[in-house]
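The chain that follows stands alone, in the form predicted alone, written as structure tokens.
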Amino acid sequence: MKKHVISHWSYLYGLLFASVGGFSVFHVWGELKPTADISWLDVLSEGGMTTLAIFWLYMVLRSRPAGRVTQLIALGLCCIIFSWSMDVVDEFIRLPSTLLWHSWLESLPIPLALIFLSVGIYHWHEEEIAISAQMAKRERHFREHRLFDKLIPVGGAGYLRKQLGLALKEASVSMIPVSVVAVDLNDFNLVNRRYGVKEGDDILQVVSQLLLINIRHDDLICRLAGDRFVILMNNTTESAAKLIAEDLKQAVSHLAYRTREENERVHLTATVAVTTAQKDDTDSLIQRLNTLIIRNKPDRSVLV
């Protein structure tokens, strides 16, 4: 994490020092333009231009792993900021025209800029080709990190309506069966309450987990509510849904969590309920499905 840090605050120190080449340039060679000479239009506009680069930049840095792709967008930005900010200060210094450097200073960086940017978008895309692979069992047809889960890296109830949506609209022109499955953990407020939420947290992530290893390629898993899972399966009938489903409740069974406290084995059985749409919508659906789950669960705790 600190390597992490401070290789991004090295593009911060390389900008920082060529901006300040950049002014020693304009300050030893230029002279004051007078005030009528001054567009401020242009100030405004070329500032403007700068700032955002710079906010760009910052994001980048702020939500990015270290790696190739950052590297080669935030030199791209680099050189944009440069010879933006370059632009802004020749509004007010005027540079001879027989010195070299007098159109490099505002003209060389966006080449690079444009070849870096090109690069590291490619490389951006064959990376999010490979995270796209891995996420196939957490998001289809769209990305949508606001409907995203805040606790289990999977989709939320927002985005599993929609994708509900998506599914029953193109099973009524394919005439194809939609099922879903649900996937509620009995007694887990038991759970909450001896080990603590945190612990409790913890334990929602392994099960996602485990469910996402258990389930098939094309199907689509996202958190209903609490500890409760709802699976997406398009293409499915309602028999075979069911097996999977008992294939789910039997995995969640035979999951050895322990507890980073006590070391303690937490047992765990889940409750299942399986329906295929008819003639549903989102909420009929989902509604239905939250019946069969409450009519299924046992009587007690099984909570060992």
Given for the second form:
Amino acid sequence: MKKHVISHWSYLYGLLFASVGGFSVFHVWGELKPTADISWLDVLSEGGMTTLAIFWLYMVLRSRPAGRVTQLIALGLCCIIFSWSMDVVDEFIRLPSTLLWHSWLESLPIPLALIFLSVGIYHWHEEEIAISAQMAKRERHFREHRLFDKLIPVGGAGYLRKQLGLALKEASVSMIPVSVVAVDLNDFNLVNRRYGVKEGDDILQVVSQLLLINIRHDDLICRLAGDRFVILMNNTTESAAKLIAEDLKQAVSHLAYRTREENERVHLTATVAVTTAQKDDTDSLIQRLNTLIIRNKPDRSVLV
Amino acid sequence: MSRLKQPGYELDTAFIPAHYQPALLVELAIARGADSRQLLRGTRLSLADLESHEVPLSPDQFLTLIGNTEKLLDADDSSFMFGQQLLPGFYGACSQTLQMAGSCRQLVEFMCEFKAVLSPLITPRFYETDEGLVIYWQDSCGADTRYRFILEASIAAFASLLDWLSPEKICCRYEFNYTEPDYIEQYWVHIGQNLSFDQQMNAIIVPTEKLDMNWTITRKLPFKGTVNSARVQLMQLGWHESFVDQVYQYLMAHIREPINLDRVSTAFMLSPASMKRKLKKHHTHFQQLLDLARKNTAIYLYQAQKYDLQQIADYLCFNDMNNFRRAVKRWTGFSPNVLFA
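Could the form predicted in complex with its partner chain be given as well, to go with the form predicted alone?
Time for the whole complex; same chain goes first.
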């Protein structure tokens, strides 16, 4: 069955249409209140509520991809906005109380909205669980979107520092070893020179995915900067980490990446470094890892 | 005063070909998802201008472009990625000359000679000490808040070029005159480990033993021809250096003489008021440049000539040692005993 996806604009058109409809009902059957009768405090609070609800809808539509969850939440919010906006109009125009429309316009959308929102939020919860499973190797215990890497879908250096700080604190209490592995691509700036930044960025994304596949479920991968990735391995001895690091090195050298334009095979190799925390703080550990990676770099392979 | 027959470029002199450095920056920004309309905002340029060789940019326009890029990409590595593309670049014979450099020393000499083409916003200069060649960078057009971006790009550009050209790894030392930034990882990965912050200059120190190592088999005739055509290119560009650079160089050349605004203005055939105005346009002023020239001279004398405190003071014509100490403290923020220990 083909899924029907409602475009983001149609919510706004639908809402506008419904509001115009509701307004015309008021216009036809109602009569304008004299200025003295208008309670400005109500207008202000109800108007403010409507504006806020429009802001929520805007945020949801701006940030979320189309799909079931977005659809339900947006419909729920549309009902709320409609109901509240009728409330505002109500302050200016009096409808005869004999008219059944009056209470319908304001009250009927609200239960509908609540149903939509509840179902929507339930599905959202399911969706979050699915996403968290996918994100497992990229974040541990807490999410901080402001520390996400701008380019590659893993955490950046700031996130690494935070996580490393937590892991080290934990380790000093429970005496479990914490190892860190650095993976650095060899001569990556030559790749950037030769194929351009766009291709270089694509390669980094592919490499980050590749590393993600090749680490264990409890490991955390972050991009330190450029082409240097750091993997935090909790409860892992140095020798165990070395084995994994060697696998990662192999995986990178077997990656058959082909450029977008020319389908040219790019041969990548990586240097790895492994160290285990001993009475370290975050900075000294990262510093040592960096020194190691420079030392492990092979002599220049002539790449032309 | 023959040097002054050719005036220096200023903040609003349009001479940077759009398809040189600016096009590289725009390409990077667009590749990373920046919106081209927002990117070019305030630059009075269109995307088509960047492809043509007919529309030169002023440093001011280039700086606006840099500011927009910084804001739109909002990533710590933008400057470094830009830098990696900068050198040797695609700037005609000047770029070709860089690629043909036979040693690190020659590379640096070319960089400095063709700076107006290769690095219009920031000027590289060098001197030699026992440790090696000190290449230091100075703002040439009043980059103001965008100076850090340009400096990071230029240092990364040089480091990357050196890495590319040199057959063996050269471990340089890097000094910066600001405190360690919180995105220090970018420096580690794109520049190197050997960094020191809170120093007096923004400099790269290339170790002596690597300076004259032969890189390539020099092909004499094509090489000479290329250098000559790079000089022709520079001549056709019409500018060798910026106005601020010229004032700085004049100060350096007359550092031992009593010097003041009036005298420098006369040498540049300007009224003191115009001189003041021009310097202000480039976010600097006379005393600031004079202090910089004196500070750099003192550092040079200490590092390269091994002068002691007294000799430096004598050289710079300070009669009173206390006066000199106070001056050094004002230029550098450190007492001379700490600095020239």
